[in-house]
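Quick heads-up: it's one chain on its own, the form predicted on its own, in structure tokens.
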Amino acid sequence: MTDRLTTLRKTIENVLPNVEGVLALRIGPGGITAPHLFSKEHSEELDKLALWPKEPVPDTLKIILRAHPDAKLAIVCRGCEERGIVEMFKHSQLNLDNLTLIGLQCEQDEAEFCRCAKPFTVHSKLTVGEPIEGVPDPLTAKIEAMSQPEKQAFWKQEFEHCIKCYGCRNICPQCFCNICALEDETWVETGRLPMPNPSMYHMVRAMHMTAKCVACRECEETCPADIPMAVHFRLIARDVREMFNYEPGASMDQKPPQLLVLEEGEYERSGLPH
């Protein structure tokens, strides 16, 4: 890792000349890890530069170009960061032209930690460690292999412990509408706990993460109650992926399913080369 840290430091370096910041981690004060803009004015703050705990960097990235549209930056991103970036950028919530990619290859641990089928960039014109084959989650595999039955039990059981504390929306780089139907009454019952039907905000929200979601975990890591939300979204990315032949963030061209307007003969279905 010290010598992935280094060469990191080291493009850094090289990039911040021609950039306004570069948002990476860094250990602040009580040695928590947390996202940070490093600025060629203070260029000594990279002695603070950190890889590890992974946090939402692209989700701070969003709060920046909020304010600051036409800001130019470089972005460190691992291979899921680096997939979230892609789909906001076909969602036109950033400008590629832009942003610098420094893509952060993961580490065998890392990627076992995430279950993480692809630990990877693939876009990143600036790279940083070598890239490794993806693990298996067997938590997906053990909840695929369960009955249609044994399925509606467990996500129900999930679903009754949340607290409905918005972590998971708040913390998703993919979630930016201007207005969340999660918090409209007509489907999500605010101010009551337990909610009367917890599975409605969940289902809610896995509609609206469709052809969206890019394995980044930031929901599941987030959320008090422990709810398995990226195993979730996972097979959904499934099906989209069976359905459209749609993997978010893995080509950089094609259009998401829900950006298409469907002619005939113009977007195929089942049957496609995944």
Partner chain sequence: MIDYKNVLTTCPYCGTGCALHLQVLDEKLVGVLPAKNHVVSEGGLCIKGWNVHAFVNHPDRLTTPLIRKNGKLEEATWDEALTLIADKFGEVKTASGPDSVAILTSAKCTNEENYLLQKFARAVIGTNNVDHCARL
Second form
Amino acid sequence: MTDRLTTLRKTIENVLPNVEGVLALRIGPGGITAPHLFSKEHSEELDKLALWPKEPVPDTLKIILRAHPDAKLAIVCRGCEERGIVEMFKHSQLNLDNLTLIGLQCEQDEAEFCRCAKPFTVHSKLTVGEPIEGVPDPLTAKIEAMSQPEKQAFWKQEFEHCIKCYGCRNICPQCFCNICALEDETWVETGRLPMPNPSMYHMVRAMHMTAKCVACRECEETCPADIPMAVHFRLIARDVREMFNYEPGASMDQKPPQLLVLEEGEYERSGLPH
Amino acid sequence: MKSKKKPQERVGVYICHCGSNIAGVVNVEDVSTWAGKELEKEGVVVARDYKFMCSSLGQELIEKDIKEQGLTRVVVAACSPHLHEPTFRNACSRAGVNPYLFEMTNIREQDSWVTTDKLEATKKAKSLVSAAVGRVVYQKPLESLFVPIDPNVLVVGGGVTGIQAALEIANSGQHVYLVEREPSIGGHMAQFDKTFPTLDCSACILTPKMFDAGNHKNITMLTWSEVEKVEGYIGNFTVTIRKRARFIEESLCTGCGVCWEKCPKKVVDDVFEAGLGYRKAVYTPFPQAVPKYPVIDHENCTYFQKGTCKACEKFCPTGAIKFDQQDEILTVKVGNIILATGYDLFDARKIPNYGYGRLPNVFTSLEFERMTNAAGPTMGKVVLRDGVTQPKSVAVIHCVGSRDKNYHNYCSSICCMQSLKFAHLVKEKTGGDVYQFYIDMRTPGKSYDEFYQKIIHEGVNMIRGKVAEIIEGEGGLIVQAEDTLVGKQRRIPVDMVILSAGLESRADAKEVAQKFGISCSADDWFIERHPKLDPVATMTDGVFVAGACQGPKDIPASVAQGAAAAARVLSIIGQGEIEIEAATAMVDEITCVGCKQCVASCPYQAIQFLEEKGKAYVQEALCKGCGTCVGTCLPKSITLKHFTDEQIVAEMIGAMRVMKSFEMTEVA
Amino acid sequence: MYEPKIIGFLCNWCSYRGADTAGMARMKYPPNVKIIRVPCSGRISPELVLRSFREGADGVILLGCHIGDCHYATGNHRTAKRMPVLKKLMEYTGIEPERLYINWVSAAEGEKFTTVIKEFTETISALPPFVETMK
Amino acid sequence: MIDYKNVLTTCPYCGTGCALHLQVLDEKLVGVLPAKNHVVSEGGLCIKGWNVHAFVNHPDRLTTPLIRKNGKLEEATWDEALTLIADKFGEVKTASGPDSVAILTSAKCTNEENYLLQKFARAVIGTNNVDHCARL
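Any chance you could show the form predicted together with the partner chain after that form predicted on its own?
Whole complex next, starting from this chain.
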């Protein structure tokens, strides 16, 4: 069995002639990796192809598509990134006809690093590596098990660390608005650090991630204050799944539930008064 | 980054005493003095209290201040805005302030009448006034939009309801497109023999109306046609209609009937004759059909299926048969739409213990209607399935599929009277015994109960009880039921059973509702705007419902609704143009990211997606101003006029500020 | 004992009229709730609720037409789907989810309105002031 | 042909030395991406780092020195500007002695630039009045 890197390189080589470029990771100067657009003109660059650390490749795709909306590209995506792309498609941010998905299956240690429940792709026609099962998320479980005052104290402390770099928003593949509500004084107070509690920034962002977060954990990764914000998104994602039977990125045509009318049984599961 | 600067406005605040209704509990003088002082920095330049703000003197007070003090915003604290908001908006308007720059806060129904403690009530009034002042400075002038009304009308469904609506409108001089999916108009009523309680002949009263509709210069009849797509909004609908190929050139056909006489192919007619009779492959459903042109039934025509025959073409004296005719797609522009799509009959096969479909001599109500019709398959003779034997005893079972939690919970409303009519017809035609099995007898209608009394006197056996089962036995059928009045099980042998099947919504009602942008109830009946006060309008302006598509009803009620819907439409046409809600939603094209979330969330399909721009767009004429899209839009690109985020937030902060200040003084 | 500060978002067609009905029947309830009239409960975005807490509200109550009776057909369906998620988020961040209450009150239900307001005010009174818990 | 590249660089704003990639699309600076496996910043950036690309093509950015003439700022060449600065420093030093001048260096400068500035203060101006914004 050949390793994933070799197989991926071969897959990209096969795809390259048919597309304008393939987005994947490349080892740059000083061993620093970054998303890169591999092209057939410079296929020798594939020597520098990398797999890890996971980088926000869909974010780079977003930037390229803004300038080249009709570009025919391929992208190497892990399970979470594939879900991100599906959600971008569902929000009319890209055209899947022009995009070849090369699915990269995560390995055990990678999945454990991300505490990922779905470290595999489902839509990609081309795949590299063997899909593995999801792993548990001990951090989320630990925080959820806290009592209400403990949670309050925990999050107060975490949010006090926030330096409001907006990095979690910038790096999120699902944050594609031109103007962001988080920059609007109506919702997020300006000029105060540590930000007042409860944090409007984090609460509003968590609400905006409802039925959108694909659990890629890029936000946590980039956070200079190490705030485990994806815990919120994951807990809410679980509730949305249980109440409305919806999972972001799982299906190409299912619409986010909060936009639609109530279906049979949904009201009963929502916990609202009868 | 959006940075918000507070607008500088000159606000007038008016506190109403409402006699002692408010002043008896709230210290109104205190509130107005307080507002003049404490809310000065919020822009309040005048604060007054007055005995009755809604009186002409009260209104003049506002108008005078607007003119003399140069007020740009007005706040009235009085009763519910549902009572007097229009009054004060008009007063502002008269004095030159846009009515949307007025805000009303409710210190009567929601303060003085519900609060016991006078001090608390006064404090609440202050925070409500502060909230209103906070909001009013952010309010923007709005102008109502007027759209012209296209006077043409679309009526969908050519039953008696649709015919009535179409005739009313056409007689007033407006043009109607009447769309019917069957080959002829007439609907269910054309299938009936007699109508209750007068027992007049159904055809005799319907045919003249059908004829009038068919020959009316203002009615374009589109039978054998279906609506495919509806776009636009009140006054400006564009409707796409598929006119299915009849394979008959209408301009040449005289309706002579030679084609169906010569057609060799006999087909069971399970639409008009309810499966009891036959028709040909080229046919009109019944002799009085309007229009008179037949259709060729593609599925059963020998030529279409096997490639030879063409007998009709050979004998047609005018050469009207056109085998190569294609479906036609028509696009019509109309200003209003009336849906009169009627009902389907409950399928009695769904109740296996009644044996319909298995036991030959169990008939449905519609089958019996055809049987008693003089023009029907048995020439009006009441006979068993063998076509010859006259039944000596007949059972009529009420509430088949209705008032039954396994099928439909609702009462189908017409079955009691229909069943009594059947009893009379059986008695009249056979003289046999009739047993009526009913749950409750419901005869609320003019002369309906008199009819019931008359039937009882004809010697019909009434048994109060739901039939458990119908089985074969004793040379016929046995009806098993509990007679709840005597508390005994009854087994009644009969020759024939008639199931008075309930009415249900059309199988495609949901699809149709979606097409026209209206909603369905849990049972798929179309939902009216208000069950009592607006029974024929829908939540979509310009789309009306009439007749049984809105819920089970008898002929008089259907006809009344048809006429009512026509009157509503004519009143709109008479206005020439229609005012549209001013407080609609609006998309900021610069910030819209084109994610289409709002499009999916709008209850009215009022948001369009402009593909070429990649932006959402609110069709103002369709928008009702609910603001659901605003709650959905993540970059806050959609604003609901008059209920903007900054207005609501300012109102909330206005109330909170005062509540917090009281808290502080109390602690001190 | 403190006086809780409560913001009520009421839809214009059912719940606001329900509050009027309570008033017309002279039913008494605590004065803590300050009502803000909105066209439909669907208009209320989670941001508005959060901002109310941010301004120091101890509780937020959101009332709309009964499901199926919405003046805008299905506007309140969106409320019923959005707000439970917000309540969950509040729970996960350690804010008592009972500080946000959603219910349906028709124009005729003055009595239900009064009961709902009384009960909600009691619930909030039993909790510490919101700003204290956030300190 | 889509020309996309990442240019690895160091954030110019403070002394921390966060690494970042400048995202260059079709010869235009379009964004910033933190460098995940860089030892200093480990994929994090502050709000300034996240927006370093914003000033480069900003219309308000100064591209030449400005000299105030008759109360109005006017564009000038570097020669003019440097000559003016040297003249003014000379005047001050002659009139009030070298300690009337102080030099404040910056965390935005590189090590080498900071070395040069203290050399300039001590050897050219002749003062020990050197300080730095990150001296805490």
